[in-house]
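Here's a solo chain for you in structure tokens, the form predicted alone.
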Amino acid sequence: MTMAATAGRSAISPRAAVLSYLAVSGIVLLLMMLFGLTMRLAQAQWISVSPDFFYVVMTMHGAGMVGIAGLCSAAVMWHFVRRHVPVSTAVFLTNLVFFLIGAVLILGSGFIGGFGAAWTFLFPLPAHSMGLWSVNAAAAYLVGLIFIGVGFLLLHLDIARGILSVYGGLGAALGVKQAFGLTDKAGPPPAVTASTMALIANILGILVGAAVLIISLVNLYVPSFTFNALAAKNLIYYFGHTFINVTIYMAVIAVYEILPIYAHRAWKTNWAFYLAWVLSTVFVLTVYTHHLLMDFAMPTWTLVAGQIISWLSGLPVLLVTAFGTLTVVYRSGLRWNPAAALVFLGVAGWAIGVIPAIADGTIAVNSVMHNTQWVPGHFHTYLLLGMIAMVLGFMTYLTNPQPRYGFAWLGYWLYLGGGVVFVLAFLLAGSVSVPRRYAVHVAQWLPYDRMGSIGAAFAIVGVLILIVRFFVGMRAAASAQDPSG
């Protein structure tokens, strides 16, 4: 069943709306990558950056990357789910407007107001700046996050409306009956199942995030209004970890949709596929506690649960996706091009990045490794070489599905080579206990910093090439026939 967007009509076509998302994403992604390179160069002592400014850049980089990961993966999800359910282009564009407003507020809070409390804004740190930023700067940051959250909430609610109108319930769209063998009927398409999981997790996470953001805002202007700091940390990580995790589950739709086109094979679903998505829906909402393994005040049972769920969380969907990817590609006669190679790389980067993540989710390892560069090593692996690779593949596929690929291949290899060196520098540094979030590094740590800086530079050039190529192809892509109907 193919369905056009029938609700909330917009003067902008659905395809142009998706391209707008990706254009903004490309620009912001490059900017955030440059922020990351700035930090690595400063740690390598190749440039001089004051510690105060370093933490501003770190905060902007973290918040910006989480936000842009959500935006570009939402574009992937919306583009493909609208083939199956009615969704509103106007709501989709409203999310983009809210994101831009939030981004301006967040960037202003840092580069004008000096806010540098990290993207996690742990309560009550925003209100205790030691004179480094004002109350208004902290408020601008929190309000910016609220704008972004409200935009995504509207988007997910609209997709939920469309899914309910076609499938009658979220359980049916998730494939619960197929997962447990309760029906012989064919299950929903992968794009619908993945979108359902994403909206369940993100709606709950955003509502929790809104609560703790409002609490923090009130505390800024009414200091006598206090809240348990450990409870606030739980709420923040429930919101933040869920949001960043869900970006991968939205972006993976590109794998399900794009690889079969080039391999000339359908992506086959079965009970195991749907069971994996049902289990991951539960896991993604409960795995955040592995960020609290070093908080001795947490109840012991929550930490034990956090460890066990950390071992299990990423595996169900990853396993069925990795197996499905190999099945689609194996002996298919696929003629590799950068779009196919990028989404294939995304699965590999996701799978490899989960390994050090599972290690860090083990209490005995976490107590030694969590405050080291091992942590940015694992999440940069499955975000930079996983989720972002899927999105770059989607961008390449959209702007020139049957192209001359030479320029894009150059971008691909620079991105892959630089990205591998970049994440290895983090992991190697973490293995020898180089701490994370330090603005100033001692001489013994500099080789890892310099290795990471070189890798980051090559990766940025590769991404720049792919994004420039996307902008060059945008006009033709906007006028191309939309396969969504």
Second form
Amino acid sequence: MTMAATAGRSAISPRAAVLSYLAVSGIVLLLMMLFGLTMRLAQAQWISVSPDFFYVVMTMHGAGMVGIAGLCSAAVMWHFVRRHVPVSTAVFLTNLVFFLIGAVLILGSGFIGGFGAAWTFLFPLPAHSMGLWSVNAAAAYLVGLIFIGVGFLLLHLDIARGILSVYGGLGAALGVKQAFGLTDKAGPPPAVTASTMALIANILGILVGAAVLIISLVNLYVPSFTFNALAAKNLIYYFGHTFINVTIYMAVIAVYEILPIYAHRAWKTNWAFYLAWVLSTVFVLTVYTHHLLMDFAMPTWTLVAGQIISWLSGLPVLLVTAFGTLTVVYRSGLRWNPAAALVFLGVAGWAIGVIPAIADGTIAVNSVMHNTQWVPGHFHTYLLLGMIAMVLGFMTYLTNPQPRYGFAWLGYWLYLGGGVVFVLAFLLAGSVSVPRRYAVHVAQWLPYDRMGSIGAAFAIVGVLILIVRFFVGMRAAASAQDPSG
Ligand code: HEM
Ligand SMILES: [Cu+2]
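Alternative state: the form predicted together with protoporphyrin IX containing FE, after the form predicted alone:
All chains and molecules follow, beginning with the one already shown.
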């Protein structure tokens, strides 16, 4: 099943569509990991990369990873939510096409145009290249992001339409009444609740993102048209934080759906489950202010609120998920296999990564840790070893129903072992204040960079094995029955 066939025929099955998403994700993920390794090797001074190219690679890695995180977790969400509500395969595939167009524009802006203003494209940096990239290169990057955003907007709107047609309202689909004990009726399935929170957050976030992208585009061609830089930063992080945060809330559906299958136990939802999702829906939209803790021009109350909400934001859903995971697994007689182990690892990686994140969301700590490698340390923990683990678990679950797991186990342990070393290197470097986003490192920092490079190389081989396995199993899986029956 090639991409051309995917886009051209409308008769493509939903299952093949999900597999196409995952195939694209697997390849782009590996490529972006190699970009990451390139940066690490350059910082370790094991290879020589010019600083301006380092920033191109950093921009491509950041934008590419965030985009692919959205794409693969959307595949998880769509696969499970369509069991409960009507959704359109054509819209789902349209998002994939928009994504690919956006990805080509973004890669072109970097590797042809030299664009290197970081994935966060902070205003007015795209317009101030000091001769490193042209206005058109910056515009290609911004338009690429708009394409990806529009694709996701369509996808979330289509899911919203399906959810409204079955549940009548977003509150009912979130389980608001169940959360506050106002009804005895069973709540919506977890996949519906999570998809509802994802669409509320991402639709608002993408609209805000589109606004600031268009402002930045106009500013590129009409420099006299300016905008308040602090306001622009608020809009960018509203969009950027929300988009990457929502990837975890989409991917976690894999945990709710896959672990119970192998443990032969249902994922029980209760009022606490729904309350957690309702609270996190509110928090996810306000928590971005932790990106502004060092912006003294912000009103103080917003920063205090940002600190408190940062502590609270992820916790409700994380706690009910971690607790639910342990309840499902504990004494269930679950026979571990790579798919179950990967989604379990996803919950653990998420939970562990949130601890250094919450520390950094505290103003007193942020004054010291801000812009150190502590930050890539915590977000790589819950993204690489959390969100991506859940997606790899989903990929393995879809394509490896038989009990021939040796190859996948090898991939699992290399990915886990290498990944732990890789994120620890960032956290250790951060704890001695090694700055993030530096192309050139001084001699004292090299041991951390080298430790990180070795860990990253092992993790990449592990993920490569899991993805090769996915491709091998894919052909059989495209026609096979869903392993969940
Ligand atoms: C083996 C896999 C990976 C490697 C080797 C890697 C490596 C790196 C490195 C070296 C940096 C720059 C650190 C610095 O500021 O000094 C970075 C930044 C980043 N990485 Fe990764 N990474 C990997 C996986 C991921 C994954 C899975 C994601 C997300 C799903 C991700 C998202 C990001 C983001 C958003 C940045 C920030 C870029 C910026 O500062 O503008 N990375 N990564
Ligand atoms: Cu954030």
